[in-house]
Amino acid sequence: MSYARVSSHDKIVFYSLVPPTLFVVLILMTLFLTQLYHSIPIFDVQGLLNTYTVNRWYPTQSPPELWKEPHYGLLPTIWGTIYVSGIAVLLALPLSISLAVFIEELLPRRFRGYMSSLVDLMAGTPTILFGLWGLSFLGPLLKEFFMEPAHEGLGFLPIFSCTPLSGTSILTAGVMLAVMIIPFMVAVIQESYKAIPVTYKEAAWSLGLTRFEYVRLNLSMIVPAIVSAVLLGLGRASSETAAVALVVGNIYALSFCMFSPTHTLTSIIAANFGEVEMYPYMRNALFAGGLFLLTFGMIINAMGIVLLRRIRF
């Protein structure tokens, strides 16, 4: 058996790529260890389980020896993060699929590049602008034309039970995030849709399928990519900070009603980090929130990448 000889130039290129790769891994490990290191003190004081499952946020200057119960519980912020991100993904998924199919199947070929560039431009828009748009336009619009009518007509349902006092709410944050993550989800779905071999598409047309059946067949072949887009969109939505902090209401409350203001993990960190020197262990509690968010995001994104790699044609 003979082996191909590796040239010295190939070795140089290979070894030159090793340091950047290790550097990226080192950054990720450092990020995780930093969050963990600063979170351990609050875990020691009030326990790991209490930190993530208690509905209580009570900043105090008293020493922890005098605490009779946990003071920094992150449960409402975890729930708020999942709730807001879930609404965003549920709204963005059908729109993302529709937009990807529209670009690839209905839009004339000469306009597809322009439309794709427009979607990419939307992805590159500074997120704080979405927050200002949500605060000044989207929130008041939803309050007047959806929240108030829904509360009056369907107030017996838990998700519509609370009176909408302002436009800043869980729903507003979810709708705004849906708009923000659509470009990322469209990119994943569109690239997988374009990767379907032409022979498969021609075979589908040869069977006499209608356009609806043809599109449905193509989408069935990229289900892993669609699920991956959902997971990546969920990870993207859960990590947004500035825009969400402007429209989510920033109230520490555990609520099932979409019209209620709340806190997410990112918004509570942004809102309270300036006060950490005043209260013992608040800093560590906020780092614990960051640790949960980092772990959650890594798991969700890893699942999305694994699913995306399962697509084979």
Contents of the next structure:
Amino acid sequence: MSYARVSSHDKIVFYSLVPPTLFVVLILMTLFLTQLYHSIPIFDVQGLLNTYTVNRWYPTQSPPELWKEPHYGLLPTIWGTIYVSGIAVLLALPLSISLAVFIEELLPRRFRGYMSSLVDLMAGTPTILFGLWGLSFLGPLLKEFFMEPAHEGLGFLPIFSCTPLSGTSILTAGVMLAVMIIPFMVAVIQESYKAIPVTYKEAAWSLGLTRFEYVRLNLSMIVPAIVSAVLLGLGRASSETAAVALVVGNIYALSFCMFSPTHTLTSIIAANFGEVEMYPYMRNALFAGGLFLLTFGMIINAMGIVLLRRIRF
Amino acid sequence: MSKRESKKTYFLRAKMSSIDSRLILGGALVLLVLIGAGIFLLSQPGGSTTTTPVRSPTPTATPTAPATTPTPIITPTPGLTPTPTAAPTTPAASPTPTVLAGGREVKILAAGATFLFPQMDTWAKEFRNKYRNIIIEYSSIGSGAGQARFLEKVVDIGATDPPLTPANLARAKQDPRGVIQMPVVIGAVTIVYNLPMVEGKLKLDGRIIALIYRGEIEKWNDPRIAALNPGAKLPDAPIVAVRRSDASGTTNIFTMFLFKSSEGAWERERVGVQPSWPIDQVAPARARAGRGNEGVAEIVRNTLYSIGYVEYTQAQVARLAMAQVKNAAGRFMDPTPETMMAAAAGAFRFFPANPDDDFNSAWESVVFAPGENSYPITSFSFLLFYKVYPKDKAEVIKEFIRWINTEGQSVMAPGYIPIPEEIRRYNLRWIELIREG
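Go ahead and give the structure of the form predicted together with the partner chain, now that the form predicted on its own is out.
Below is the whole assembly, all chains and molecules, this chain first.
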């Protein structure tokens, strides 16, 4: 909308929208500044780089003058976050594309609404329910029917090398998160798929394409949407807390094996914040984790949004 | 898409799907209202409108006593001198006031250890049944936060599993309001395991548990475990060591036990509410952590060949197998209320002379305390009181302390163990330290 067309009445309406917008921006800024402000003490004590690159978590009540080496390294939790959400996105992507195409192309029209509503319902389900499901159903199931056979048959691969001992593991968390982010990814992909102009689709049909070729052509038109769905899914998966804390095992360890437990940035914050006052500087270390998560999430989401804007028909 | 879709049907479909989602939304709304109404109706019988019978042994006051009766206020528990050899007064004999604070509504804020929450909740309800105008609100925020809020003086009662840390105690003592630390419930940690093939109870000692949690004992059929359990069918399977992911008083007691009983296998600096665990570096695949006692119990239940430690209450609720643990006298003890009370009674002699002395060494002595019949992983949870309260609150706090150490000890929440007689008497002595101001 160009300003030439804005009347004086409209101006009042538009100016009235400025404070709420500023308010939201302000809140976001304070969110960021809070994390930064509370992180700085730990950076002072053990260094910014050490905080993010050291594989050592040793809560201590002794003052920092006596620290011989950094006590609060976040590296395994950063790795855990990336590993778990990576698995989630890799699994969720083919499933989401399939589901979106299925709803749009194959499902009889009268069922589409129901199916979409069902997917929306999944998105709105409290995440802790997924956590409980992951802990008492998905975990034992995966252990019995995937982890153990995979370890026996393909144990030479580093990702399957450790003996699966429990249902709570990196893999379980990844699969559970995949299920949780599918609705969001489907929504993004489906919306773009729907937005492909009918004329394009008609043209495709008139060329005499098979259904497979037709779908592939359509999908090729919404690649940016698919990439942005991946990024949004990644953002969501890395920020999930309660459900992940239930199934990820919560062990402070850096492991490449999928059957091993780990901590994510969110789960280590959730696990430790309750009694943080018992240990000086642990609080600041957790805020440093929050700062990383916030920055990471902002970058991922920004990339997703920028890519989504690039779709123009 | 078999047919080509015209623009018209395209929009129609969009409209249809929005109607469907509206239907579902409406349905969900109706469901929520129904659930809300159900919860409301269910909460009514147990709510504040009806009075449940007081289970205390001496029902001295009628719960529905009108607030207007101008009964003179009697100081509770007279005749107790603050010397350790004070003559015991039987709880039933002490006169109790029927109206506190002249019938004015008094709200007492308490906050701290999650372990104490069910017990404090029970006490608050029973106390309210006795004195209708007293409301005790407990927020379950954790021991560390409980100590911090107490020092900040934003609560009336603090609650914590370990006693005040030396630094916190120094701060509290400098304050003109002072501090009284009072052990009120026994907390015991049980070793639970998932070994369906083992008949009878598994026997373990501190050193073996420490080595399991270090990652050094890898399998159940390790000769060191077998030596304690002759004849048990121990599987040739890796041990999964389950622990708390959140910082917890339970972990504090457990690691203190490991430190004291393991003959050097567990370092002093690995004792705490959230210590560093050596197994993370050695064999992370054999370690797991769950949030809260429930989380640990759930993982142990779902994981074959696992071992974990949970609060006694939770082990009972979860119906998990509990190991017999070797005590300081060399006997393998079942976790039962009797063995825990025996441990608590045996620990009494370590208590300091004053309630604002450092309890830390006493608390450490309680874990793995001597005594033939003591369950070794036993400890206390503390309430923290000030010595000075505003007028009405002082009166209420005095009566509350008297009550929880007498009648209150017979209204324990399920699974909670009352403190032994000598500790109740010890606690009752501090009532007269509390004054108005």
